[in-house]
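A lone chain, given as structure tokens: the form predicted on its own.
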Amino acid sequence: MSKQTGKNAASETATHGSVRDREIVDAKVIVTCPGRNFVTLKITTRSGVTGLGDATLNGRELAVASYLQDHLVPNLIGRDAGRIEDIFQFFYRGAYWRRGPVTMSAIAAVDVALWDILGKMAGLPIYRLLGGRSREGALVYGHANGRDIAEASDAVGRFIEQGFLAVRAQCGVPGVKKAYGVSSARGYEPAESELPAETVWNTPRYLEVAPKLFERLRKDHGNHVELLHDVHHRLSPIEAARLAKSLEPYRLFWLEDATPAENQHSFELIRQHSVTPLAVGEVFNSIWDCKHLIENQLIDYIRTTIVHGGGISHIRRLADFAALHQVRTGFHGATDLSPVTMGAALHFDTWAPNFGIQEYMFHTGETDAVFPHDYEFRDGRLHVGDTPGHGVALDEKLAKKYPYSPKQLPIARLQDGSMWDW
């Protein structure tokens, strides 16, 4: 490690502590379940400054916890917490087995925790470290769902009454016992059982009901509220093109995950047939998953998350690449991401010049108590505070009261029993 002398060294010591102060002396993985499972990494420096990172991967939490505990944590001890980029490259490029959701979620936890430490040592919120505000508050959308169209419309109305300017709407499909995204309860948590629940899907009936839902929503709520819809990868490219075209009269903010994107070229077919804006990427974990989609402007919003995409360091590259092609961000933000990720995401949203929208689902009161935070919702937007770092803390004593509870995401089959995309 090179030594700094004179004015530069003194300046770094004043703002970020000395190299010895920044030395990582402890890193521990905390798994807790205050309503749902979360994996959190806590890094501590020699000077006592701590940083938190989220490593939650819904339904596969312990896989990431093990990756962190067994492989990354031993390599963190003794390193300089201020060398964020070098540590990211060490864990990403230094690994023969690159990318994948487990690896990138673990790396993200390290990266976000280090940004949190840097902010605390500098006495600055992360958005200022990134370059300062591009906006006052991040536009967010909530989740409205119903067992039928009427119930879904009522739910959209309740979100509008709460001040939301954008709402994602889902409704039940006639003849489908349990459709994705539909719950009779206020909250929606898809990981409900220790072993995967098996659901049945019917594409023709879904394609009939979806346009009727948005026709009703525009009739009931007018044109000023932004409406979004999630297909959750359940259509073939030509089916997705048909749906996107049928929804054009209702001016959706976006149509999300219209078809699986492992084959990025499949979105070319949808683009040929419709001008409905397209969003995809919450299951992506690297810039390579969306390179063709972005550089060919086949999507309008990229949804890759900080927690599953390697942290702030990697997502910043992805967002800059997207900006070159007029693609905006639209981060996933369901309850399977802890407030730590939401805090980090909102700092990123506040800075990112090509920010589009942020998904926002209410965590349980238990979760909010375990992860106290300084962000708040008002006037249809989430606003970050000016707490140094990302502004989210962890009550470790309270977290211990909520032990891990095995839960997995459901699967989908067609009516003949064939496995289908979920």
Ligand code: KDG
Second form
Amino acid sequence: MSKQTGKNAASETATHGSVRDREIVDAKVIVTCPGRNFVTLKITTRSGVTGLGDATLNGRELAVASYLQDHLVPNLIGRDAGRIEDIFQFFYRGAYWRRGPVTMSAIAAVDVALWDILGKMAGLPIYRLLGGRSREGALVYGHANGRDIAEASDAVGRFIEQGFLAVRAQCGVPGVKKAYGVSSARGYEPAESELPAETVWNTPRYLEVAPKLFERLRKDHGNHVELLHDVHHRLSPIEAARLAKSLEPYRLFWLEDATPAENQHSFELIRQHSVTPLAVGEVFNSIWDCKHLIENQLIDYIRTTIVHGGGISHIRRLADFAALHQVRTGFHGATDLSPVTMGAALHFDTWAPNFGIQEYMFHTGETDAVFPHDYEFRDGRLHVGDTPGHGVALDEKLAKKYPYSPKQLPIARLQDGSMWDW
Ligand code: KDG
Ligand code: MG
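Form predicted on its own done; form predicted in complex with this ligand now:
Then the entire complex follows, led off by the chain already shown.
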């Protein structure tokens, strides 16, 4: 039996393109750094249709590039690009060493590129392939931050002026030199140096300032704007419970990554003490990382997105499972996820019945030029276009001008030098 076809392949002809047309003849990994590093997979079929998938894993880009180049690409050549599910299963089940961020980001790139090809062959945008539109646009939240509470409140005001209906707010912590989420002049980009920057963390100071920030934001901006906050895995479960409880009067849309979630049971403690909605999962890679959290309704939003969670095929399963337990999606959308992921995610958001919100940080002008796309921000929402596939392209010539530049994410230590979660 040939790699891609199976025994009835000769009679399997799609409306657009025969099995021969759909044969994968090339798969290329492109690493580029238009302001920050991105890894992109480009798959080409015999009939010349191309599909793009994002495989960016911030600070570990080359590990995924090698996983793709050395292990997945040789298995792709000769396969039927129309067999998206089977190719996902081949790489997921067939890997033996399954799951994990490197593996799942590489598989995601293949999966998204194949959905892109399917859309182009069918002449349809991905949201229509998934089942069609559930909403007019995807509610997004932007990132406001400041060195202190007053600065952060001004930044929230600027987002509201731009039309944002939801804003994540972070502020500096007195005595902490580089608090999480407080950006430099260049904007939020934590992977700044070749070796990890060392930051120092102070939980008691943070627990003092965070409720004051939201008290001020409600005072300055009223009750209607949705406010979000990211703890970035810094608290113990009981500290997280205390923070969630103290934020209740300010009615957050969500409190994100309040405690590390390797031990999914730790969220039980937060739930016992607070009704602040909880979001988690940007560092998860599969349903198995959040199964307990979802089936026990310990969270309200699942953040795992397409690029780090095996692509559209796996995230669709995750979202359907979440829907059974009234958990909604709130996909990760920091700038280290390329416009290809943003495009694919927005098609998903446009379809998913249990969509909640989409994170949206602006990419730089250089990144947007390398990845032209058809989604646009309007009235607090992102809107996908009707370009077949996911609607994001790659200017390969321009990409070549921006070679890979080694960068890693920071680490955090406590004041006594102990390692902590960044
Ligand atoms: O690469 C790490 C970033 O994506 C992460 O720090 C951003 O926590 C983040 C968020 O919520 O966007
Ligand atoms: Mg986060």
